[in-house]
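Here's a solo chain for you in structure tokens, the form predicted alone.
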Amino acid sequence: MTTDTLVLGAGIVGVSAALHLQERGQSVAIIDRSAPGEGASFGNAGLLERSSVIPYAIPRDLRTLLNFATNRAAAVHYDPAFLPRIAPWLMGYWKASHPDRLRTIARELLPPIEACLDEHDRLVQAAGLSHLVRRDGWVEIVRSEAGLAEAGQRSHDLRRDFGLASDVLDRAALSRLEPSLKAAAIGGIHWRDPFTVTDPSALTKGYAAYFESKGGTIYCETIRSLTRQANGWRVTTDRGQHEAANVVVALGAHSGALLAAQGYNVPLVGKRGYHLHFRAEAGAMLNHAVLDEEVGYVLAPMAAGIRLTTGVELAAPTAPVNRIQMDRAERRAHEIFPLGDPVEEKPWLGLRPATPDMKPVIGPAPNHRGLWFAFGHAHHGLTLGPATGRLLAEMMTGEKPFADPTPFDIRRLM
């Protein structure tokens, strides 16, 4: 075999894994039906989220739950007919959202989150992509004095427990940082640790181009099957066959279907999310990505315009685009920032691959030598791509992993 490893998936996680394996002397090829950075890596808020150390859990307070149950919220929307299909996943998610369990999960996720900026920064410098990255954090806005007090306490707790850098902003301080925000935003928190990206797809494509410049190969082909061979693996596509000693499955929300044929029934749900770009009204500027936590959307300054990204939609992966959530978020976003006309005619839709315990799957297949996993990053795929690639490559090449991989073992879900 001329290829040591085939990486299935050309999103940020797959490309990062390929780069790290390549750095360790392996010959690597990537296979995906789409060009690099065209899946979930294309549509997100562009946050390299060092500050989001607590996963996105199901709220436990009755008021929020009742708000979500009405199906009128912007943060969460669901298709009632779809919920019974994912009932076991939802129950697992609910259990994992218990405060005690959530603290444990946060601690397990912390090492790769702590490494995320350094790992991205190294690749950004090597690939010449500094023009895509800003290092001045993002802003969480609040709409009430009570919300500001709550946000201030949360900021204090996260600084104390996780060493995060943040500033609590009153209205005057927020106006100095973001002069174009409207009066509905009475204050907020400036989370100063994270980086932001002005074009997430271009970042992934840039990493992929760097991989190719070092001798890597990318095949734009549709994967049909994965077959165990005597000395490795065969991947059959719509254009032929590829063989290698190792295969890494990094297909995001599409990983489950391929792995089911190998006997791994992974509880993986694709949380649907949307984005749409807008022009700013004349004279208005947005200097940072802005999260409206109370409503549930992000406004982010991107190369294509002001990107409005939605929360979570729970519906079948193949269901048509549903504008309800985007329209609700857009109406509330106008209260915060002077958005102009949309740049595109319709929203982009993507799938965030989520496990019920909010942790990715990273590591070896327990029953198949040479089969490896890197998927299930939910809202943190862009953030954790390079850190995941490093952890997986260290495991695959026998190095001491920089973080304990045990919490990410697939056996916890089986």
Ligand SMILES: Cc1cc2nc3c(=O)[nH]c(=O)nc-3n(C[C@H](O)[C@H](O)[C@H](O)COP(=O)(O)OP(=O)(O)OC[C@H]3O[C@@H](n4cnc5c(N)ncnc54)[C@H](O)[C@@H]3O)c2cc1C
Second form
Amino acid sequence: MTTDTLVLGAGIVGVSAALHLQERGQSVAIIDRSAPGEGASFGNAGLLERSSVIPYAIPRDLRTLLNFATNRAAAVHYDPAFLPRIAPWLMGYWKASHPDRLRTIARELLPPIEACLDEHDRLVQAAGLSHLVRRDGWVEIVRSEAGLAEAGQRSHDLRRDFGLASDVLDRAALSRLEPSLKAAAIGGIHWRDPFTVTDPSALTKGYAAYFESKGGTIYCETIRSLTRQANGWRVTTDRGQHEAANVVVALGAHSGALLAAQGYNVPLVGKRGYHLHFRAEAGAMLNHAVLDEEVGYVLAPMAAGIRLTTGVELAAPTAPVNRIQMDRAERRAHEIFPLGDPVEEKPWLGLRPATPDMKPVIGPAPNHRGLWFAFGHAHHGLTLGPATGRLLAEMMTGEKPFADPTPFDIRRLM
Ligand SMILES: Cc1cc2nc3c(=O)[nH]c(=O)nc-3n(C[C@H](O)[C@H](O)[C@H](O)COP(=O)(O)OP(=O)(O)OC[C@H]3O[C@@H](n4cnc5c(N)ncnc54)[C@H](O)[C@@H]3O)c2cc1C
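Would you mind giving the form predicted in complex with the named molecule, to go alongside the form predicted alone above?
Expanding to the full complex; the earlier chain stays at the top.
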């Protein structure tokens, strides 16, 4: 075999894993049915979320739960016929959202979150992609004094517990940072640690081009099956076969089917999310990505326009595009920012690969030598891709992992 490792999937996670393995002297090829960065890694909000140290849990307060249950919220929308199909996953998510459990999960996720900016930065510099990255954080806006008090307390607690850098903004300070925001945004928090990316797909494509420039190969083929060989693995695609000693499954929300065939029934749900780009009205501009937490959407200044990304839709992965959440979010976004016409007709739809305990799966297959996993990064795949790539490559090559990989072991979900 001439290839040491085949990485299945050219999203941010697969490409990052491939780069880290290549750096460690392995001969690596990636297989994807599309060009790199065309899956979930194409359309996200572009936040390298160093400040997101507590994962997105199911809220416990009755008011928010009732708001979600009526299916009228912009943040969460669901197809009632789909929920029974994911009932065990939902139950697991609910349990993981208990404050005690959530504290443990946050602690387990902290090392890769803490490493996320350095790991991106190194690749960004090496691949010459600095023009895609902004290093001045993002802004959470609030619509009421009560909201500002709550956000101020939360940012204080996170500064105390995790050392996060943030400024509480009254209306005047918010206007200095974002002069085009309308009066409905009465203040906010400037989370200063995170970076933002002006074209997430271009970042993944840039990392992939760097991988190729260093001798890596990318095959544009659809993966059909995975077969164990005497001394490795065979991947069968629509175009032929590839063999290698190791295989890394990094197919995002599509990782489940291939794994089920190997006996791993991973509870993985694709949390759907949309984006649509808008022009700004004449003279208006947005300097930072802005989260309207109360409503549940992000407005981010991107190369293609102002990208409005929605919250979570729970519906079958193949269900048609449902504009309802985008329309709700757009209506409320006009209250905050002078959005002009949409750039595209139809919203983009992507799947966040989500496990019930909010943690990715990173590490070896317990029952199969040479089979490795890197998926399930949910809301933080763009953030964590390079840190995951490093952790996985360290495990695969026998180096001491920079973080404890135990919390990401697939056995916790089996
Ligand atoms: C609306 C939205 C906003 C988001 N905002 C953020 C954010 O601001 N910050 C952040 O960190 N994260 C964000 N995320 C999450 C992030 O985008 C994902 O976690 C991340 O992109 C997952 O990367 P991945 O490489 O695991 O999967 P993907 O990028 O989906 O890559 C999987 C790849 O597998 C390929 N594939 C699948 N099946 C096959 C097959 N049979 N044969 C060949 N190839 C196959 C696909 O073509 C795809 O390229 C957001 C997601 C959404 C939807």
